[in-house]
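The data below hold one chain only, encoded as structure tokens and taken in the form predicted on its own.
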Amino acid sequence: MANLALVGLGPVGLTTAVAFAAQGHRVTAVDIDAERSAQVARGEVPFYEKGLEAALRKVLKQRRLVVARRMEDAVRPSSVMFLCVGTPPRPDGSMDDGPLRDAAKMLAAAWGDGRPRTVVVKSTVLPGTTESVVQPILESAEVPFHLAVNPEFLREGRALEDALRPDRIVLGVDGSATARILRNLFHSAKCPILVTTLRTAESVKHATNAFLAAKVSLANELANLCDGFGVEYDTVLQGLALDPRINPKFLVPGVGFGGSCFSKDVHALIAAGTKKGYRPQLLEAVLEVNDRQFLRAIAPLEEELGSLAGRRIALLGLAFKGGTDDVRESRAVPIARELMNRGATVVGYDPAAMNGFAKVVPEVHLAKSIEEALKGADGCILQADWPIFSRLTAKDFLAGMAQPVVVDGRRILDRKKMNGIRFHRIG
């Protein structure tokens, strides 16, 4: 078992730390945010992630995971150190490597001895970032190091499950010695492990998110066309899935993708590619489709109700998807704002994202339950795929709504149970 350091206690860092500790490693975690560190040390998770808090408390009790106050306390006992800090977008869409740069400097300053260590970049970074940002900082500190990139493929809402039982591992390394160290660290993983160069590993992460984002936008484009042709998209998708070359996953249409990854990473690729002299027009189109797709949820309301001025609209699902409290790039934000621009009153409900959404769109009225959100509503839009929403039936909508006009923005409702209401969904 190894002594590990995890720098950054956001969703990726904390989940990774807990997973390694649960697998028997000794983990010391540290974060620049003292309040967040104290919260985690108490066994409290600062965000919503199913199963993570119970697992955190277990490894804290076992002393497999320790939260340090200082970088030195995390670095010095460790042989492998993971950088799990954010890489937020700049206003122009390019990647801000400032947090990664700062973390690498703090790590190098805390080295404290001549013992060689392995530094692993787990942050999502553009190709070449580890070599151009982290490596020079470590070299200037004159510390002996191995360098690696281990991109994360964690799904929000299922992050701990993915960290404990990954379906693939990508290891970018600076040499064979580093590859041996990391292969030993992941020796119990029962999945394919791809060992490659630093820059290639960084590319795999961005290529994955760009491809998945493109599939979502393609599904939405096809569904929109099906609407125009009067064709049932479900049957079209069944036909697509018969082709062995086409995987139907991520081809379910809706109001568009959100979250911290797809939009940010595609924007970063576009900005970086343009800077290199290549304009990624397909990726630009992916974002353009996504940016306007939310309007497909509003159009049916206007078709049924006419002007939305003075109407009360229930918005179920404020996080970007079910299973998380993350409202970053949530399609609920532009939906709510557009509804209010058209004169509607918006009443929102989400099992986990109420507080976060209120900070972004404070004008939305927040309900304490689905029933309260639906009460007296002239229309309803389902925006996130929480299981509690998928169990709704026509009876639930008829019980409280003034006019039962329902738009299923995530295709989670059973159409057979929608008799008696005016029901719409994309495609």
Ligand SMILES: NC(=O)c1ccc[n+]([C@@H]2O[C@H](COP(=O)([O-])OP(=O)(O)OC[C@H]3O[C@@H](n4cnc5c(N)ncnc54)[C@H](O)[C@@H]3O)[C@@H](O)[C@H]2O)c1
Contents of the next structure:
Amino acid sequence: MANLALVGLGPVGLTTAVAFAAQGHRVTAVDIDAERSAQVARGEVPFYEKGLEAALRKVLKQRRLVVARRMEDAVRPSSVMFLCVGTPPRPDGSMDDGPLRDAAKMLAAAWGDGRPRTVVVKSTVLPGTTESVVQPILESAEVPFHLAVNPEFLREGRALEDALRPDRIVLGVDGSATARILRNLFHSAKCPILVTTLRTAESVKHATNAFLAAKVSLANELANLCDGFGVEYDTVLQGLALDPRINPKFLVPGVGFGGSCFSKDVHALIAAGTKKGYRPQLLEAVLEVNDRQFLRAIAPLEEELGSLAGRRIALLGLAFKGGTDDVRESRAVPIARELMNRGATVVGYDPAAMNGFAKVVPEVHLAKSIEEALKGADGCILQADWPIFSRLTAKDFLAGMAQPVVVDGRRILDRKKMNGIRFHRIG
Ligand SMILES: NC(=O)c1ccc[n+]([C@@H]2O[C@H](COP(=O)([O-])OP(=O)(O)OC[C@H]3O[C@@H](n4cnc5c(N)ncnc54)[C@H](O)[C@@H]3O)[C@@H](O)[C@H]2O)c1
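Output the structure of the form predicted together with this ligand; the preceding block shows the form predicted on its own.
First the chain shown before, then all remaining chains and molecules of the complex.
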């Protein structure tokens, strides 16, 4: 079992820390946000992630995971250190490597002895970042290091499950010694492990997100076309899936993708590619389609109700998807703003994301329950795929709504149970 340090206690860092600790490693985690660190040390998860809090409490109790106040207390006992800090977008869409740079500097300054250690970049970074940002910092600090990249593929809402049982592991390494260290660390994993160069591993993560984002936008485009032709998208998808080259997963149309990764990473790839002399036009189109897709959820309300001025619209699901309280790039944000621009009153409800959403769009009224959100509403948009929403039937909508106009923006409602309401979905 290894001594590991995890730097950054966001969804990625904390979930990885808990998963490693649950596998028996001794993990020290650290975050520059003192309040967040204190919360985690008390056994509280600062964001909504099913199952994570119970697992966190268990490993804290066993002392397999400790939260350090200072970077040196995390670095000194560790042989492998994972950088899990954010890589947010700058206003022009390019990747801000500032937090990664700072974390690498803090880590190098805390080294304290001549022991060789392995630094692993887990944050999503553009190809070449680890070599151009992290490596020079460690070199100039004159510490003996191995360098690796281990992109994270976990899905919020299923993060712990994904971290404990990944379906693939990608390791970018600076040489065979580093490869041995990391293979050893992941020896119990029952999934394919791809060992490659640092920048190839970085590219795999970006290629994955670009591909998945493109799939969603393609599904949306096809569904929008189906709407125009009066064709049922579900049957088209069935037909697509008969082609062995087409995997039907992630081809479900809706209001567009949100979350902290797809849009940010595709923007960063476009900005970096363009700077290198290649303008990725297909990826630009992926974002364009996504940026306007949310309007497809508003159009049926206007068709049914006419002007939305003075209308009361229930918005179910404020997080970017079900199972999380993350509102970063949530499609609920442009939907709510557009509805209000058109004069509607928006009443939102989400099982976990109300506080986060209120900080971004404070004008939205928040309801305490689905029933309260629907009460007196002239229309309803279902924006996030929480299981509790998928169980709704026509009866639930008819019970409280002034006019039962419902747009399923995630295709989670059972259409057979929608008799008696004016039910719409994309495609
Ligand atoms: N959230 C996801 O589902 C997901 C999935 C795969 C990959 N990623 C990538 O992983 C990275 C982390 O994502 P996240 O959502 O956990 O990020 P986040 O921004 O939510 O959390 C990052 C944490 O790092 C801390 N931090 C920043 N600088 C620090 C420093 N110098 N020392 C110690 N702590 C520091 C912050 O205080 C914060 O708590 C990003 O690059 C992201 O793109 C995220």
